[in-house]
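Here's a solo chain for you in structure tokens, the form predicted on its own.
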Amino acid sequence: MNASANTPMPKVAIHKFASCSGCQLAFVNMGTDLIELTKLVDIVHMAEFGHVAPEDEPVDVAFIEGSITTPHDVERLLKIRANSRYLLTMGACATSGGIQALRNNADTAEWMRSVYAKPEFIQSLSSSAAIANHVKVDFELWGCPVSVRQMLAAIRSLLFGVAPQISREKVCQECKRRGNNCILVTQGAPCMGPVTRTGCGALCPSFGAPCYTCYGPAENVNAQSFGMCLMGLGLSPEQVARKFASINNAAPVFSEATQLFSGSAWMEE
């Protein structure tokens, strides 16, 4: 997938589904950079920026925000990936199913009747899944939201005929290069670095305060003995399965914690 003079310039569509848009406004936010990636690419659809094309108009590259949690995201999602070469998700609710996932914990049917006077007439699945979960997803940008870096790197490599490589290694691994103090260790502060695969360049670390799980589970995680060292800080079980119910909470690692840190999970062990 190679742009020159002679050849249109590749076709990128941006597409929105169950999320607050935050991914997509940090593609606005990218700023002269933008104004750069505009030489090389066709920004076909992206509703932010008012551009809005067929779902089934064929691109070289679909970006994919935000969860399915809809029978209607079902089959937008399916037209567009029939009608994408490549097709990759950014942000903590298309690559886990988001902060939104909490709810695959509970009765949805009762929490609908407890909500909605008529809940009939609500169309929505039992579950806040990710992209991948539903059809083949060719590369996965984490975050909450996705890193502008990021996404720069990978439209340049997929330009280039090139895989996308993203680093999964641990926030603590960049407050090292930063030169940060361990905020797990200086302020015995229950900071989710050592679990956290980076990407945000550590950065609530760098202002004293820890992390959040935003860009998701890193490499080689054992969630087990890291959520018993939160409880040496002094976290009940159920604060440690907090702590890993956030914005990534469906994804498999982090589920799986949870499950085992909470009420009566725990004391089963």
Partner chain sequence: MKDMRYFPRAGLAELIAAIKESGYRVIGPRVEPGQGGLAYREIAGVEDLPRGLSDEQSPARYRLHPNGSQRYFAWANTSSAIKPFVFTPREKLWTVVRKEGRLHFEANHEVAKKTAVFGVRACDLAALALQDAHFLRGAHTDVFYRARREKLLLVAVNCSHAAETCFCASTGDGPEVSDGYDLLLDELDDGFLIRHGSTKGAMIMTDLVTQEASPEQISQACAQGELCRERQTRALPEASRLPGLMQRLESPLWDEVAERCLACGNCTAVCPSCFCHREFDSPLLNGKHSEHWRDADSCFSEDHSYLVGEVVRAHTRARYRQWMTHKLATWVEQYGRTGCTGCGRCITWCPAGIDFVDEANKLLSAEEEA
Given for the second form:
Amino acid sequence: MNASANTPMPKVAIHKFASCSGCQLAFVNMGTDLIELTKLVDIVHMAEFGHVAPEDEPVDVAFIEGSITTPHDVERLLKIRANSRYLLTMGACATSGGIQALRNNADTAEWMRSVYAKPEFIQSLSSSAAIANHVKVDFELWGCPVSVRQMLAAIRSLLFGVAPQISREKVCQECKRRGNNCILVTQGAPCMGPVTRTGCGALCPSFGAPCYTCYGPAENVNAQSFGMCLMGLGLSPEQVARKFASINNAAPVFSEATQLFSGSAWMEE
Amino acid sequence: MSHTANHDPNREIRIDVPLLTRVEGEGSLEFVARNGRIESLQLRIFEPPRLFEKFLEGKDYSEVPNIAARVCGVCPIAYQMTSIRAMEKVFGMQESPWVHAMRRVVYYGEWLQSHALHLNLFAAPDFLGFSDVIHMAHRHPEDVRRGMHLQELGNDMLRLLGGRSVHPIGLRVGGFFRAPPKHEVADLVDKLLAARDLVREFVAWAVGLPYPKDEQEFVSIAVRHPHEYGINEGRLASDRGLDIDFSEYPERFREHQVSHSTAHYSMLDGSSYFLGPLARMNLNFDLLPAEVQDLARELGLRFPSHDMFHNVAARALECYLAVVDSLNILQAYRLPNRPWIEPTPRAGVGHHCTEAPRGMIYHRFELNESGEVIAATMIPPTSQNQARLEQNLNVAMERFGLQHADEQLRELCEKVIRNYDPCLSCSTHFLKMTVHRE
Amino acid sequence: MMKTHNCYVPHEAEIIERVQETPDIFTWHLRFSDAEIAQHYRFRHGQFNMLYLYGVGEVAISVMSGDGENLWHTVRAVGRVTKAMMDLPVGSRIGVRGPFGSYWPLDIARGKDVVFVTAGLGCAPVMSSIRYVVEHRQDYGRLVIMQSVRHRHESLWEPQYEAWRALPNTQVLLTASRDQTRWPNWELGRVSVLLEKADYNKEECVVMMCGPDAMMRDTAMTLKGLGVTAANIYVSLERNMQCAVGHCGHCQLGGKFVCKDGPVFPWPEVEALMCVKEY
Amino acid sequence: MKDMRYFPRAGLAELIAAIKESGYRVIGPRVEPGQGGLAYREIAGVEDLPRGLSDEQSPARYRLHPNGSQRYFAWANTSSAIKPFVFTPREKLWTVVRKEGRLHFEANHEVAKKTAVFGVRACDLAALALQDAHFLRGAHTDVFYRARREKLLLVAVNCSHAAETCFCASTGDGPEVSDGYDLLLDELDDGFLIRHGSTKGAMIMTDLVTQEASPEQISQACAQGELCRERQTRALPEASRLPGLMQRLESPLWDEVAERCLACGNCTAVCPSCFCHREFDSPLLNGKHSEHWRDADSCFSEDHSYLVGEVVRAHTRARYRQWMTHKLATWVEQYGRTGCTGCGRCITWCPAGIDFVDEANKLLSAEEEA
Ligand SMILES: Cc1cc2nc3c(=O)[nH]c(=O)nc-3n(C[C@H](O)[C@H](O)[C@H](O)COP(=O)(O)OP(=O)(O)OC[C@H]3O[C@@H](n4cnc5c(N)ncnc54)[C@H](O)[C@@H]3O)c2cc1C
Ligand code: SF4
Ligand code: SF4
Ligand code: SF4
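Form predicted together with its partner chain structure, per the form predicted on its own context:
Every component of the complex follows; first up is the chain already shown.
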């Protein structure tokens, strides 16, 4: 994906599926870097931007925002994959199914009836699936929203012809680098930093707010022990389960933890 | 707009815009005309429902702001703050003056970010004849840079109190997690001071854009507050005499669903209504700081106005308001003892409305005695505006005349739609336009 | 290092020649851009340099041969940095810091039999010392070279080995652990197969070994069983390396920093910990 | 003791002012709003110090309580030691500019600020000495660390209060400060005893109005230290027994602790002697130059022991074992003593409340039984 003066610029597409558009907005919000970026790559598809190349136009890099919820989504996604050299997920929806994956275990038909008076108008799969459940994903950028710094670094790496470097360490590491005092220790706050992946710069604990897992699971998570820690802070098993069932509820490590602490399952182990 | 009107107006016209661009979210437009009459004109929002209202059920009140934000990455503050206030009402909590003021600042941040983005990236290319902002930037680099600068300033305001601009993390029931330290406030004040002239130029530029005239009949609705330009507190008012408490919303406003879209249509006493910057100006111009009113007069702007494209000017003027009023608030900044009040959960129902960048948003929360959600309703501005938008399109197209070429008809449609700055992610949806000429 | 200098900052070097050895192994011939640095650069067999790829990062690579004006490195493209390095054309510039670490006991080995055991690309760190022994053949006793690869076609320096096989008092033993066909001069199986065939003075020898941890552990144990003194067995270890000067802590093996106390260690110094899983 | 002087409590403001006048930014213990607990932060003056507050520390718990006194230093320790002011958790090492194919490397020349750290404890000074040995005394010197170290002014205060987590008496590093300071204070009910340990400190003392310390005052100070020592309930096994950990590398107790350990690395981050860090490149978007940075790292993270395609210490068991055996056993081989100075931070700040001392004792007594 090296660009030089006489070769055409690499083509980049940004596609949207079920999402809040927040990752795209984070992208559009990057300021003057956006202008810099358009000098390095050719953004051929990004509806918000006013660019709509057909889904079967070959591109070098496709970023996918959003999760897969309808049969039509699946068709589109397959077309995109087939025409992209690298496919990167951008954000929690695309990477783990997002907050809307909460409906995966629910009775969707019943939910539809209650929210939409005439559900027959709505064509929908019963689940919200991560992109990787349907096609091969080359690199995952977690976060809700995605970190633009990480996204630019990924593009820069691909321009250099190397794989993006994506750290899976815990939020706590970044929290300590920022010199924060741990709010779990000083306030008994149920901060999810010890199970959550770095990337946000330990934003929440720096504001005195408990982390709520928006960057997804870190490597080597000890969900069982951490759940017990949270119970030690006074949370009920159900509350612990809900802590894991947040923005990245369908990430396997978190959905297993949710199961573990739901009901009385946690005691049997 | 210079047009050659040499087509047969009685021909069959079918226009499809399968993927509307430069709006937030995804949707289409479908337009069919036959024998000189518009037969159907439908905005379709195709994004499948994400069922937020349903999966908020059972969540703890403290989890609501973070989940509600995810309805829309474009106006997360609107979702967070409206739900927070609705729940605070359940708990019988009053805002402290500090919290009230800081909520305005963070909301102004969202307005400035969203308005600048809309005007710069979405709307201006329409009026200046460019396909997108990148092409526009080649010809008008200074204008584009100024818009981006203001967008970034809005982001800075969001970051001061919210930590990040998309899905901020600083807001909580009771107030804020963190009181910004004085030096950070001082830095922002410097930036705001430095942007004052820039934003005045920006307003003048936006007011001077060559947009069409589009006089329409409509009812404006906005939050009205006795002492300040309505944003996050007050009552619901219209220019036809409506003046109700937020809790009366469900009695007066009704939602229904139509077959072509997953969006819900909202009606006030059975008819459509209009929300957004122009509606706010129409109702609350008198409450703008004198400085902002003066600028409007200098530029020859008069409100109330029923020219739909004055929405552009209103949006720009609100950018100036955001800078001026945030300065007023932040120049008098004091550190509070504590940036939040600890809530004491109790059971009940709370209603609240605030002014999202695109217009009024309504939330209703029913909580149990431990503060868990029993039922949630969230009605975004775009779905409330949808009926009005379709009427607006009908009238505008008829007035423009079907003798115009399809391409010109489509352009006008898109301009009219973008003028509402619809957020299709919000209404849990996006547009695809199909125009049929038969 | 070369002159008083901030030990973290690389020096520019130019790729003046490159050889594609196998589909994923290449050799670089480098030269420092700064003549003074080139002149003062000295390395000892077994030491390594940190090679820096612009905008991407650094990797530890053994010095194959040469001096500051002609520095040779053989690299296997395995990951982020090394794969991209393989794409660099002649004339490109990279960063080089070094040399770092300990070296092979070529002095101690003088007058004794010398045994080299390598597996995989593990040969890179010992290649330069084999060459040294070959060049100073009269100073050493018997020379035994054992090399194990998975497949014969991965073997980099087969012509070189064949040439050495012809030297007096020298034994070259090769094996392919995963091949089906048995080639002439080749065995089938792991290093252990070769150890049985090797002929050298167990009491008066120095063994130099490089390869995966498990291979070195098993071989050292076998050699001890055969009567080789543990202190005469030397290994070159690989651990994650960031700074290469004993500051970053990544390469620690117990109390040892592999970058500065190693990579070459007498076996007894590391034996205990090399035998602990995941230490 | 002959150089010991006394000044009343009000003199503390003068001392801080004198230090500032000598061009230092002053770092002191401060209550961290929003995050709770004490942290070393820049202070404007005495008004920022934690007057009348004491800390309560236990595994996974740190709280501050009013103690009814006027004292500023009636607490055991802050969340971090001196470490971040010398070994910065994130810093740029060098920049490389690519121009016409050539690479131009340039070390980061950020000028270190003169920094005074106020309220330093004995355990932290001992840990600083360990870091000095690591970053300054080897064949290669870390010039970034050195630049900051040379600009440091250390104002130590002898402990008068031990936390439940403290065990410096058992490591021999406290509670009394013995060396490594520029100025040393003892806080008494109505004022301070002060002495200097360097010419830098002596210079600052000359600006200060002090009186000769009375024998009563000196004995009060000694008694405080004694009390502090007696109050320590935790103790590491004797130094001579610690190498025994290396005989327990296959103990099932490592699995047992790994069941609780979150591998979050909070212990290594707060430990005043841990020195691990990793390097990475951060290129400009347009690719015209690149910066080379380093981040504090932890042996609890997977990158720490990553080798192409494998992680040497893939499991928490091995990572915890690395942390403890390095700190208590193999450190001795590297720097002639253990890497633990008894500050107790890894106990307090472990979100899972794992007690380092308790684990070490369990492991070693299991060894003896075995
Ligand atoms: C003393 C020593 C001598 C070496 N000599 C050679 C040689 O002559 N030829 C050769 O091809 N390889 C050699 N290696 C191995 C080489 O360092 C790794 O293959 C290389 O670091 C892989 O980097 P990567 O970015 O391509 O791989 P990735 O898998 O992407 O690794 C990412 C990063 O992890 C670190 N890392 C990964 N593996 C290793 C490793 N084995 N050792 C140290 N750091 C690692 C590096 O910082 C690397 O950039 C040697 C290693 C050591 C320690
Ligand atoms: S505050 Fe949260 S992220 Fe920070 S160290 Fe504590 S648990 Fe980890
Ligand atoms: S601290 Fe946690 S919830 Fe907050 S931004 Fe970071 S990952 Fe997301
Ligand atoms: S090991 Fe624990 S008690 Fe010892 S110095 Fe480190 S943090 Fe303090």
